[in-house]
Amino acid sequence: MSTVTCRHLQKSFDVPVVAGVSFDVQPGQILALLGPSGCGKTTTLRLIAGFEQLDGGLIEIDGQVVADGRTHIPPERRRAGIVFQDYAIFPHLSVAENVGFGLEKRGRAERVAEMLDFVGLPGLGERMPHELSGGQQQRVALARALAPQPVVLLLDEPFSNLDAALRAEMRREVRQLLKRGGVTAVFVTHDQEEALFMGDAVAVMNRGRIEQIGTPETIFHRPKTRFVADFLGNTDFVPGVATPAGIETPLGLLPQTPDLPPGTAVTIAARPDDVRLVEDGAGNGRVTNRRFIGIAFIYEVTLADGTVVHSWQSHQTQLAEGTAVQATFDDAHSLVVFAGETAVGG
C-alpha cells in the first residue's frame, strides 16, 4: 500500500494553480516535485501538509483519508512532518528544546538525544540556534520533523538558503540519513540536478500538472514532452525532416526512422554530450562562443542554417571563437524525437 495516495488534486486561487495532480509514493521511497516557479509543486506540498484545502481530488495517508473534498485533517494530526526552506527553528530555545518540542514529556530527552545523534549533532542540545552554521540549522530542522515518527516527511526546498558547496554537502547527506531511517518523504525543487540526485522517482510539473513521472534516468534520457526535455540536461531542439532512411538534420542524417510518413517534421532533443565537434574550414556551423567548466569547454555552434547547437568537448580541444567545424550527432545511442509537443517512438 501506497504511504501517500494523490488523486486528481485540485486547487485554485483566482487562477488554477494545481489541475488534477495524481502520483503515489511508496513506503521508503523519496519523491521530488521537479519543475520552475509557479508551476504548482509547493502549493501540492501544501495540500498534503493540510495548509490547504483541496477544491477537488483525495489525499491519503497511510491509508486514511485526510482530504476529499468533505474530509480536512488538520496539518497537526495527519503525521507528516516538515522542513521549510527558512528551516523555521524557534531562535529562542536552545536546539535540544527545539527538537523535543511538541514531544511528550514522558521520553523526551531519549528522543531528543535519539534524534540528534542520528542527525550528526550529539552532545548539542544545549547550543543556541544563532551558535550553529546554516548546515547544523538545517539538521535540527530535519531532527524536529522526524522526532514525532511520522508517516511522511514533507520538504520544501529546504537547501535554498545554503551556499552551492554546503547544499551540495547537504544534499549527501539528507538522503543518507532519510535512506537509512526507510523515511518517506515528498521533496520539492526548482532545481534539476537537486531532484535527480535525491528522488527515487520525479515528477516534473508545470502549469499546474505532472508532465511526467518516473525514475531519474527515465525522465533525462527519455522525456515524453517538450516541456519535460527542454527543462532537464540544457537541451537544443534540431529541426528535421522523416525519410525512409532516417532524419533529415542541419548535422546531416540521424539513422533514426521514427513511425511517421516521409516528409514528416520533427524536432530532434541534443544535449551538449550529443554532438560531435571537428574543425573543418568547410563544415556546417562555426563556433559563436565557449564556455570553460574545468574539466571540459561547452561549445555554442551556429550552423549555416541558423540553428544553435552546443557541444561538450574535453578540455583538451581547444577550439577559438570564429573556428569554422563540422557538427554531426553522436548517435551512440538514440535521441529522443518530437513531432509536434509529444516524443516519438524510432
Second form
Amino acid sequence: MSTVTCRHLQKSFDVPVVAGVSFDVQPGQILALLGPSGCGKTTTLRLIAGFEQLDGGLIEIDGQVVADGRTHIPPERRRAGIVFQDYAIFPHLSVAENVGFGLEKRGRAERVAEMLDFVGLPGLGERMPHELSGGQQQRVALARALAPQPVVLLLDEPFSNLDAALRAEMRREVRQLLKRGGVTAVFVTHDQEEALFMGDAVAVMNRGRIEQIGTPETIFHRPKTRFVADFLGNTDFVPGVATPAGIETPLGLLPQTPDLPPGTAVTIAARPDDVRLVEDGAGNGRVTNRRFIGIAFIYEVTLADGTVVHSWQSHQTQLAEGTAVQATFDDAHSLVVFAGETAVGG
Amino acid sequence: MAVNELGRVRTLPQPRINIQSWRHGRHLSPFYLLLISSAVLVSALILLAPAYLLLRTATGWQNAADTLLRVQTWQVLGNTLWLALTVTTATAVLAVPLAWLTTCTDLPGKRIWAILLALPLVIPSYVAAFLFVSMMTPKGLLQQLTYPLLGIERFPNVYGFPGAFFVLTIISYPFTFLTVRAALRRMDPALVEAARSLGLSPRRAFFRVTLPYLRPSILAGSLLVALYVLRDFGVVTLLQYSTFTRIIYNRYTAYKLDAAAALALVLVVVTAVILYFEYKSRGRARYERISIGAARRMRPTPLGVWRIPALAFVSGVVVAALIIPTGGLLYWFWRGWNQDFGMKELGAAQSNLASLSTLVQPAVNSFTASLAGAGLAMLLALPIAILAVRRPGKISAFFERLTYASYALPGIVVALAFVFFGINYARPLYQTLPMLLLAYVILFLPQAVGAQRSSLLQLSAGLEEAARSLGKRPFTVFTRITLPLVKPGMLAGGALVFLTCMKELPATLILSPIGFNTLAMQVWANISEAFFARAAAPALLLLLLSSIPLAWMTLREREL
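Having seen the form predicted alone, the form predicted together with the partner chain:
To see the whole picture, the full complex is given below, headed by that same chain.
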C-alpha cells in the first residue's frame, strides 16, 4: 500500500493551477516533483500538507483520506512534516526548542538530542537560529520536521537558498539521511539535475498536469513528450520524415521504424552525445560555435537547412568555428522520436 | 552502514516513547470562528455611527433640509475643502525637501534634525493653536515683547484662514515628512545611479527618478494630512475659521441636534469621497524594490555652498514648529506660577502646589482612559488584521476596507452619533467610561489595524505553517509563534494609538462621564476662557505623559 495517494487533484486560484494530478508514493520512496515555475508543483505539495483546500480529487496519507471535495483535515492532523525553502526556523526559539516544537513534553529532551545527533548537529541545542550557518539551519529544519515521526516528509525547493558548493553537499547528505531513516518524501524542485539525483521517481509537471512520471533514467532517456525532453535540457529537435526504411533527416537516415504511415513528419530528440562530427569539406553543416565546458567541447553545428544540433567531443577533436563538418547520428542507442508533441514507439 | 564524524552510526532513531502528537478534533477551527465573529462585531460598531446619523437626519429631515440648503452650509463646505487643499499642498512642499535633506545629503547632524522635525506630531492641535493665538494676536505676546523695539500698537489680525492654515501646516507636515523619509530610506541607490549613467544631471535625476518614485509616499502622507485637517477641531475653533467641525460643535452646544447631525453626515460624505479617490489612485504601479540582492547604502549628495541655506531652512522649520511652541508653553507656565506669587504673596506657594495637585486626577484619568482605549483598539484590530493578512479573500477585504473607511468618521461625528444613540437607546451607557472607550476604538481602529497589519506582514507565513505541520492547532500557533514575534511591532503601534487617544479632544469633551476630567479637557477649558497661563501646566503634563510610551519604545529598540 502506498503512503501517499493523490487522485485527480484540482485546484484553482482564479485560473486552474493544478488540473488533474495523480500519483502514488510508496513507503520509503522519494518522489521529485519537477517543473518550471508556475507549473503547480508547489501547490500540489501544499495541497498534500493541507495548507490549501482541494477543489476536487482525493488525497490519502497512510490509508486515511485527508482531503477530498468534502473533507479537509487540517495540517496539524495530517502527519506530514514539511521543510520550507527558507527553512522557517522559529527565530525566537533555540535550536532544541525548534526541534522539540512538535513533541509532547514527556521524553522531549531525549528525542531532541537523538534528532540533533541524527542530522549531525550534536550539542548545538542551546544555539539560537541566527548563530547557525545556512547548512546548519537546513539540518535543524529537517530534524524538526522528522522529530514527530511524520508519515511523509514534504520538501519545498529545499536547496535553492544554498550556494552551489554547499547545495551539492547538502543534496548528497539529505538523500543519505532520508534513505537511512527510511523516510517517505515528496520534494519540489525546478532543477532537473537535483530531481534526477534526489528522486527515486521523478514526476515532470507542466501547466498543472503531470507530463510523465518514472525513474530518473526513464525520464531522461525515454521522455514521453517534447516538453519533458526539452525541460530535462540540452536537447535539439531534428526534423525528419518517416519512410519504410527509417527516418530521413538532415543528418542522414536514422534506422528506426516507428509505427507511422510513410511520409509522416516527425522530430527526433538528440542530445550532444548522440551526434558525431567528422571534418569534411563537402559535409552537411558548419561549426557555428564552440563552447569549452572543462572536460570536453560542445560544438554547435548549423546544417544546410538551418537546423541546429550540438555535439559533445573530447579534447582530441579540435575544430575551429566555420569548419565544414559531416554530422551524423551515433547509432549506439535508439533515439526518441516525436510525432507532434508526444513520443512514438520504435 | 555509514558512520558520521563522531564515529556513531547515523540512522533515524526510533523513539522509545509514544510521541504521537497529532490529535483529532473538529473540522473547522474554532480559532477562525472567533476571529470572524469578533470582526463582525467591530464592523457593526463602526457602522453604528453613520447609520444612526442617517436615521436621525431622515427623521428630522425638515430641519436637516433647512440646514443643508442654507448658503452658510455651502460656505462651510468651501472653507473646509479650501483649508484641506492648501494645508495639504503646503505640507508636501515643506516635507519633501526636508525628507530629502535629512536622508540623502551630507547635512550636518541630519539624524538629530530628523527626530526634531518629527516631534511636532506629539503637540495637540489645540495646544499649538492656543500658543499661536496667545503670541500672534493683535495684542498678543509678540506685540507686547516687541513693542519697545518696534512700537507697533496692534499686530495684523491672524484669526480666520491665515492663522488656521499656518498652525495646521506646521503641526501636520510630519505625516508627509515621515512617509517620504521612509520611502527615501528604502529606495535603491542604483535607481539614481542608473539615471546618472544614462546622462541625467543630479537635478534632472531627482525630478525624473526620485520624485516619481516618491509619489505614492507623498500621496499617503498627504492623505493623512487632509484627514487631519478635516477632523481637526481645536485649531479651527480657536482661530474662528468656520469649517464643519466648528459649526457642528456650535450647533450641538446650541441644542440644534438635527442640524448638527445633518452637517456631520455631510462631513462624513466629504471625507469618504476623498478616501475613495485616494483608494482609486493607489495600486496602479508597483514602486517596491524589484531588484534582488543586497541594497547598498546611498552615498550622500554633497550640499556644497547650499549647506548654509539648507541648515537655515531646516532649523527655521524646527524653530517655528517645535522651539516656539515649547518655549511659549514654558513661558506661560512660568508666568502663571509668578502671577500667583505676586497676587497672593504669602499663601501663594501653597496655592501653586494646590493648583498643580488638582492636575493629578485629570492626569490619571487621561492616562488610564487612553491606555484602556489603545489596548482595546489594538485587541479588536487584531482579528481584522489577521484575517486580512493570513486569510485574504472577499470577507476579510470587506472588514479591512470598512475599518479603513472609518477614517472618514471625525471625532466629533462619532461623539455626536454616540450621544444620540446613548440618549435614545442605551441610556445606561450614556456618559459612562465604556462609551468613551468605544468611541476611541472606532476613531483609532484604522491606525491600530494598520500597525497590526504591517507587523504581521513582516512575519513569513511559512513559520506558522511549519508550526501547523508539527501538530499544533491554530490558537497554539498564534500564542507560541505569531504573538511573540510580532509583539515589538504591535507595542510600537499601540504606543502611537495611545498618543492619539491622549490628544483626542472633541470625543472626550462630548462623551466623558460627568465629573470625569482629563488633561485635554482641562487645557481646553482654560483656553476657551483665555486663561493661557493656567492652560500651560496641563498642556505640558499632557505632552510629557503622551511621550512616555514612545520614549520607552525608542529605548527598547536600541536594546534590541
